[in-house]
Structures are given as C-alpha cells and as structure tokens.
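This document opens with one chain alone, in structure tokens, the form predicted on its own.
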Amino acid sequence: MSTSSGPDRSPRVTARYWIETAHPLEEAAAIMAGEQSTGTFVRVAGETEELRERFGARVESLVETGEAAAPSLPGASAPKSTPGLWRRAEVTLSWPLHNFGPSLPNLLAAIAGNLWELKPFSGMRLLDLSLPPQFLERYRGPQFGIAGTRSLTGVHGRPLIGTIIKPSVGLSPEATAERVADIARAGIDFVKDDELQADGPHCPFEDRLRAVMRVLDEHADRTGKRVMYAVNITGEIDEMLRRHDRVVAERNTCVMVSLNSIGLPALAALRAHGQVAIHGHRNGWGLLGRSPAIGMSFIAWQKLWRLAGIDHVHVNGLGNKFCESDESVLASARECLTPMFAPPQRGCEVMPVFSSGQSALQAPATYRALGSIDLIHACGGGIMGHPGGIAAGVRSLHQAWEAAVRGTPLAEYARTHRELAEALAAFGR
C-alpha cells in the first residue's frame, strides 16, 4: 500500500484497472490519469508543472496482457495509424489523498467516474484499490464483524447456518412470523428478510418486526438461543435510522440493507448511528460485475462497503443459480476475510455470506477452498425443500459441515447421518 510520496509527502490512493484500447498504451494510461485529476483534452491556463506534480494522478505501472479481435464495447475511437488493433493491459494509477480527502463519495468520483465514458477505451474495469489508513479516521468500518456476530448469535466453532424467508413477498406480518417460528424451532442461527420485502403496504415494516420478534423472544425464552434476524430496513436515510431504533427497541441484533440501493453515505450514516450488526445485501451487483469489459470487481467494490460499516456481505455461492463462477465467488469470500490495512490499523474483516442455490452439497468444496468456517451459509430451498422438513434441512447442513471439517466424504458421512443422506438424494447432481 502506498502511504506517502511526492514533494509534499501526501498519502496516495492506488487503483488497478484492466483496459482495452486501440490507442498506444502509454498514451491511453496518460489520458486516464489526466482526465481524473488535473488534465483535460487540451492544456489550459493554470495547469503548471508544479500543479501537475502536486495534484496530478500518476501512472504507477502498465503491463500489456494481450489483444482483442474487436472492441468489447461500442463507441470507442481508433487512431488511423493502428486500425483494427485493440490491445489490452493492466494499468495502476495513484492519486494524492489531498485531491479529495478521506471521502468515499469523492473517492469514487476519482477512481470510477468519467473513466468509463472515455472514447479512447473499448473496455475498462476497476480490479482493485488500496486506501491509506487516513480513511479509518473518518469511517468506522464494521462494528461487529466476525467476532461480534459470533458473540451476538452464540455460535462458535462452525459456520452460521441461515435461511431466507420465502415467499419473498406476499406474506402478511402474521404469516411471516409463523414462518420464522417454524424456522427457529428447526434450529437455525440466522434468518433474513428477502431484499424485495421492506415496508410494503401488505407487510409493513413495524408490524412485521413486532410479529417476528414476538416469536423469536418466545423461542429465546424457551431455549436460550437468540436467532439473529436480519430485518430489511432499506429506505431513505431518516427512515432507516428510525427503523434501526425500532429494531433496537425490540431487542433484535441485526438489520439488512440493499447496498446498491442506499449508497455509501447512507450506509456510513447508519453505521455511525448503529447499535446492531449490519447485513449487507449486494442485489444489483450484476450491473457492475457481470461484464468482463466494464464495471468493477467485487474485490474493489466490497472494500468501500467494509470501510463504510457492513458486518456481513453476500458473495454468492458455489454451484449457484446465477452466472458467477466458483472461482470468482471464492476470491470474493477470501477478500472479505483479508485485512484491508496493515497492523496496527484495524483490518475491517467481515463475514462472507454464501447464498443462492445452496444446500449441504456445497459445504466440503466451500471449506476446502476457503479454509475457514467464518461464514454464513444461507440456504433457502436447501433447508425448506429438504424431504424431511425444515429441521432435517438444518441438521443436514450441520452434518455436512462436520464432514467437511473432518475431511470425510459426504457420501461416507451420510451412511450414519440420515438427514445428510436425504439431502444428497434430494439435491445431488
């Protein structure tokens, strides 16, 4: 991580990109640096060498990686000298922190602003970024993170087993509470609203929260186990803060927000106000992440949200129902567990949430590849659709993770664990 450079010793932000262009690579990289700092398409009055030296973005590295037969995105220009030659490279830029200060919204304007629209580029993707520790002086990072989530749930030595309230919409508050009561009795650790259910007229937030917490309080009184309920408080900032306070008053331990819907400043405001864990849902992520030719990587994206204050974040899951590869999912999850800052700074690690088409089947591969049990394994159909019922679905997940940690093949472990055997038969492919 670059912390200081230049005559004024300003800390610097670095960002690494994949680019595709028909222009000379050095020229293209210089265009990126100029456009996002002191330059424009022509030299202007006041743009002195001293100003450029102090405030200009720098090209730190440029490595060509290959060629393309055709432009990946429409609207790109090509110089007459190299018609039809589209080259690809990785370029790292850096900016002095004093250009925008430790401000996430203004950081985004620099590292992910007009770059995507520049005509010389037929492809551009933000791959990673590195921030100086000055950002920690303004942003709080996760309040609970991994250790705090385990403390709130009382779950240690294994992953949290979670599920999602389904149907996503259409249930009344009372019907939602009945669903949650069944799920709690089944032994679940964590249950969340679907991102589509927030505060609709058919299932108002306060009514739903009250109804669900009534059954969860009864469950806790009866069993001593407090199920974490990630209730969806997504909305305007004042609405979210008000809903958060209702959650605290009801003695719940978690809220959920749709990150791409609310934005970084709203999350930072919630974190500054917050007293419970913040479960970050990444719905809408495909808009930023699906195309290899534009947008940004999850590795870059999640750093912004971790710093702003999430405690958990969705990373998709192995063998998922979406388009993301297992390799991408695992890289995302590993990054959530990797410190953002070097000691003695806080690392801002958060708990990855594996979801989307999950069941007992994915536990061994997830554990082998991740090498950690610090995760939430959220299964909808993999629990609700278990032929033995919800409780059997939860037990099958516990058994699968026991087998995974022991290094015992699932089929072998299933010989003496009926629920796991039924899950393999029902979900095996």
Contents of the next structure:
2 protein chains.
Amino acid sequence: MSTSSGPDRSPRVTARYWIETAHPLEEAAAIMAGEQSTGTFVRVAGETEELRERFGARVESLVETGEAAAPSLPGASAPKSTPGLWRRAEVTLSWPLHNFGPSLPNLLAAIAGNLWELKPFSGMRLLDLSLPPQFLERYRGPQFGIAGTRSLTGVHGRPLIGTIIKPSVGLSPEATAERVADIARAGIDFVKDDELQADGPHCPFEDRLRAVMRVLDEHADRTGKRVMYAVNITGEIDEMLRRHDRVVAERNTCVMVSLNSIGLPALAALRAHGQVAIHGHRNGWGLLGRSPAIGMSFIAWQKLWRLAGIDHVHVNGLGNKFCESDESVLASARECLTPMFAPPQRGCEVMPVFSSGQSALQAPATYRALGSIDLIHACGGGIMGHPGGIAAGVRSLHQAWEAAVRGTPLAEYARTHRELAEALAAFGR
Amino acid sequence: MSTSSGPDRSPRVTARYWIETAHPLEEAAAIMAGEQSTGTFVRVAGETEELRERFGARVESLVETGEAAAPSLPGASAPKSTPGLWRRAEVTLSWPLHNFGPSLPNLLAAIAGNLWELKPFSGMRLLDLSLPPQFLERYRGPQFGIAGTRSLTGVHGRPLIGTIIKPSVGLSPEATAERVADIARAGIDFVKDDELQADGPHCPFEDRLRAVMRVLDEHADRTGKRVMYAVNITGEIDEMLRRHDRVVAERNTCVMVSLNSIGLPALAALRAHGQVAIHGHRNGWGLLGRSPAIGMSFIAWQKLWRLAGIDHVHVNGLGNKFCESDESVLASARECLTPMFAPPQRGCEVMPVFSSGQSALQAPATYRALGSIDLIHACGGGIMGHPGGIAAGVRSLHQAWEAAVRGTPLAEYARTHRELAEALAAFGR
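What does the same protein look like in the form predicted in complex with another copy of the chain, given that the last one was the form predicted on its own?
Full assembly next; the chain just shown is listed first.
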C-alpha cells in the first residue's frame, strides 16, 4: 500500500478494510470515511466544504469481491431498494496525518474506533494499514530486531531454537530454575515463560528471575553461551519498568509482555525505558483475528506493535494445535520480515516466533514458504518429548533446519542424523 | 455470579462464557479450564495431581443452550462421532486468585488469552466475570463516580445534560471555544470532545484546553455554574499525565480517554496520578462486542475499566444510530449502576453515558427501564438542532426528564412546556 499526499500536502494514513453491506457500496464507503473524520451521520453547522477537503477521510479504492446470502453480523440496516442483497468489498480509506498526528492511540480511534458499530455494515475487518514515516520520528520501533537478537544470543546462520517452561502455572521459582537448567544444558538458544506465569504469589517474579538467572549465569560461565530468557514482566506500568530494571541488573537480555493485556502506550513506555529485547506475546489475538466477519488482521495489528517497539512476535506455527491455517501463519510471518517503511527509513522488521505443536517436522515447509532463517522456532513437546531426551530434541531441530536450508528431504538427512531420525519416528504423522 | 473459595482457601475468579462446539460439552469445558491454567494440550512432566488441584481452573457450571446447523467460526475441529452437530452452552470457569494475583493484565491472559484460538470451539464469548475483593486493594476504582460527578458539576435530582463538540475534526482551538461558549450559555452541564479530536496539529491540546477554559471560567464567574469539560487527553502515558496536570492547572474537572486505545495499565497509571473525573470512551468496543459468535460482552469489559478507575463510560443510547439494540444498551447501563463488590466493599458504580441520536424523546423509556437518574444524557442534534436554539434544546431535555420522573406522558407535559413541545415536533417519529 502506498501513502500518498493530499492536496494540502499532509502525508496520509491509509487503511484497507473488508466490508459487507446491503447499501450501495459507494454510499457505504462514504459513510465510513465521513464518520471517522469530519462528519457525524448528518452534516452539522460549521462543517464546510473547505473543512471537508482538508480533514475528510477519502475513499481511495473500492472493489466488490462477492455477495452473501445473509448478513454475517446482526443489527445491520438494509435499504428497501435492495432487499436480501449483501455485498462484500474491499475498501481503502485515507486520512490526512494532521487529523491526529503521529499518535498510535489517536490513530486507533480513527481507523479502528466506532467503525464496527456503524449500522450500514454487516461485516467489517481491518485488513492492512500504511503509515507515513512521521510515525518513525515519534516511535522507536524495535531496538534489537533480528540482527540485535542474533547478536544478544550469538546464534547465526540458523533459526533460534526455543522452548517454553511448562507446566504453565504451579512451579516454584526453584522448580522453574531446575527446568531451565536442564533446558540450557540441552543447548537451547531461547526459553520463555508461559503467558499465564508472571508474578503469581506461588512464583513471584523477582524470585523466579533470580533463580533462573543463577542457572543461566552458571551455564554461560561454563559454556560461553548466554541463553535468552523471555521472562514475563506483564503488569502495571511501574511494575514492568521496575521488573525490566531487575532483568538488566541480572544480565538477562529479554523481557516478555502480553501485548493485548498492556496496550500500546505501556509498550511504548517500556520501549523508551528499555535496554533489552521485547518478546511480544499475542495472546488474546484470536478475539481480534479469528472471525472472517469482524475484527482486525494480524497484518494490521502487528504493524502497530512493531512501531511501538517489540523485537519478536508470536505467529503460531505450521500444523499448529490451534485453529489457524498454515496459509495465515505464513502470511503473518512474512509480514514480520517485510519492511514497514522504505529505505532510508528503518523497516522495523521483527523476528517471528513459530510455536504450538512444533517439532523438527515443520522446518522444511516453514523454510520453503518463508525463505528465511530469521525466526525463533519454539517447540514444547517437540523438544521435551524427544525420545532421546531434551538435548537430542534440540539437535533434531538443528539437523532439520540444516536439511531444510540445503533442500535435502528430512527422511534422507535423517539417515545420517540419528536425533532427526528419532524425531521423525516419534512425531511423524 | 458468586466467588467461592477453593479447597486451599484461595479466593477465586469466575468467568462465564458462551461457547459453541462439536465436542462433548464436558470435554470442551475441561479443555478451556486446562489450557488456561495448569495445562497444555497434553499432560507434561511435573504436572502432578496436587498441582492440578492447587492451580487448575475448575468448571463450575455447564448448561446447554441450543444447537447450530453450522459452525459460527471457521477452523474448529469436530470429532467423527458427532458429525454436523454443533452445540451451544454457557460454561462458568473459576481460577484460584493465586494463579495470577490481583493483576488485571495478568487476569486477562487467563480469562481472555488463547481461548479464542482453541480448536474445539466454533464460537466463544466472554459474558461476565466476578472478581474477589483483593482486586479492590490493588486497584483504585472510580475516584468520583456518581456522587463525585454530581458534586463537581453541582447537578442534583436529574441526569447531567451533555453534548459533544462537532464537527469532530477541523475546528481550531478558538472555533472550539466559541462553540463551547454557545453551549455553556445554553445551560449545558457537560460537554465533551469527539474521540477523533485529541492533539492534532490543527487543534493542539494545550491551546484547545486554554481557549475552552477561558470561556468556561468566564461562564462560571458570571453564573456560578461550572460546566464539566471532558477534554480528550488520549495519547502516550507521559503525554496523558502531563495533559492531566494542565487540566488541573486550568481548573477543569474531567479528562476523556479512548479506553481501548490506551489499555488498562495506562488507565490505572492515570487514575493513580489523577485528580479529576475520568470519562471513558468506548470506541472500538464494537470490534469486541458486536458479534454473537466471538468476543466479549460489555458487561465483562466495563468491570475491568471500572476497577482500573473510570468514572463515566459510554453505553450508546435508546433508538441509537448504531447497530445496537435497546435491550443491550439498557443491560449495559444497568450494569454500570450495579455494585461490583458487596458491602462493606465499594461497589465501583460509574455514570453511564447515553449518546447517539438522543433527544428529549428517549427520556421516559430510559428512565422507566433504568429506574435511575444517575446518568449523563448526551445529545448532539437533539440539542443543537432544536428549532428554538441550543438553550431551548437543553430546556427540552430538563422538561423531558421531569416528565419521565413524574410518570407524565411527554405529550401531556408538552402542553405546558413549550421547548419540549418543539422537540417532540422536531424529533418525533
């Protein structure tokens, strides 16, 4: 999507939507544009043509994509002239930046505010958005991103191999650290808390961090390898900043936050304050993204968070145990690696995190579809449940990615790589 | 909903959901509880019975409510044993508070995290939640609420009558102040910015606040009446706190924020810092709440924000121009006035804000259904478009509420109240 300049030369924000409506498409698109900029439902005193020209949102394109036999959402209006005809379309709107300035929270009110309650629509999804580079002057984007994450972990030439501490809830700080010790010894690059584990009274944040870092420091002293620990600091803003500082004091290199739980301003505050990589957990995303009739695509959603400062973000995984299709997972991951702004501006690329039901098996298809090794491949059972043990699980992932990059079928590579062979036998379907 | 104590005496959080699934209902409910507490899809090492007992979420109740011919959402799994049968149910889960502690962002990961991506479900809505009073020790709830808002405005014995500054976008600070001067002279109690108007370069926050407050100060000096101005301070956290302090310095009594744009931690930070009423704008709520197949009810949503510290929240209005039914609007408003905690705990009641297509006409039905005058009745065209002018518009609202409270039909009361009669003629349908 391109960002054009208006007649008054204000840079413009563009947003593309999927809509469903029984109203004439041009009328429906004009209602969206009016309601989200100068207008209310009816023209009011003081709303002059000049004001409309300077501040009105514009319909940049409108493409009909199909029809529906029935409205996807209840409560929509239908003109008497076209009973029973619900049409679908993609519409692109643009706003002059001077309506809200380069402010993500105020951008949201325009591109994702009252729209979903507008009566003429029986379906509404925000598909994509494009922001002018003024947002990059205001927001910081990823501090570490792909190159920085590789530098912090010392992992080059292959994906980072990661895992998640389980059970999700109930381990004491000491029990957590014991798990992490086993995982570190196995050669893992990256380990993360579960999103359900932050600062519950049975496993207080500070105690867990200290216990885990004692283990990871010992491991680094012994091996020279610093495992990145995405420790869940999700909480109130003062708590997150304080926890971040404890993370720095303990020489850890990463914090994790549940993005939908904290909001964009809290992330921006953490990023402004932060000295370590920010691992963005997307839990709650299904509420926004799963329905084809309502919501926001991951494509649009992740742009907001990248600008605000995440370095990694979850994209689910191929053959995952959730309800998302592989095609959708890959589109999400590709987008994380696609620049948001053209050079010489920063692209704000972030590392996609593949997880959920992952093992050595998914490496070839992931690599073929993504064309990149810049990702975190997070496996739970695919590493911890390897018949040869955790270290064999990690090695099976290394081998699978070697095979994937070489274009050698896994079964063939497995002939000379025992841990991969064991993984195929254990996890193959 | 009640909050029971577990066998280990930890207070519990309960949440009620609407679900749709092709799996046996008991199995589906158990998957929800497991995934959002101790479990992953499969039992892992270390997940003992004792740990399940202490940390597992529990299914408190499960009531089948109907069947669906087809899945409401794509991507759901169906067991081969029950092809084509999609059942709907209400399920109540409970979590021990010690899983996450009294932390709203971490509560969200449990009650509204990965749930919407779980494969066995073709529909999922969070309907309600109940929190133990430990949350009240951590969060502050409304600082002003209903009594405080009445005290700040000096309005007693009737709803606050409010209006919205239009056009939404494009007025200069001076033009905004001129509008507000007219509105104040007309006898309004409350005036608010549009959610699209915060700090755009054409109408910078500080200039707008200063210009409007000059007008409102003059009005207060002249009349003794202090109009409450819900000035939109939505932005990054440091911006919002700074703007709040400017609001206090200018002796204004209210700030407005777009809740979904800023997130719970930012609101809690504003509340902790704040000295004025917080007007919560719900724009973006449609994305969460409109679909019957996915999302979160306003009932559940507003509890989170009340705890975090709003004093007012938008509930739409009867006969509104959006897609919401009157029944839904009234349920939302009633909930705002219903205590979240039992005495001697604070109830955290907030003022519901009725808006969208409002005029004198809706007063009787609103009062009959709500049984309360504790609300802000915000009218745009219903005041500004009154044939007798703005002051007549405000008086027509006063008269309509007098009639409503007395139980006198509007048409009858209008015989002796000219402005009401004019409103009925202009806005009657």
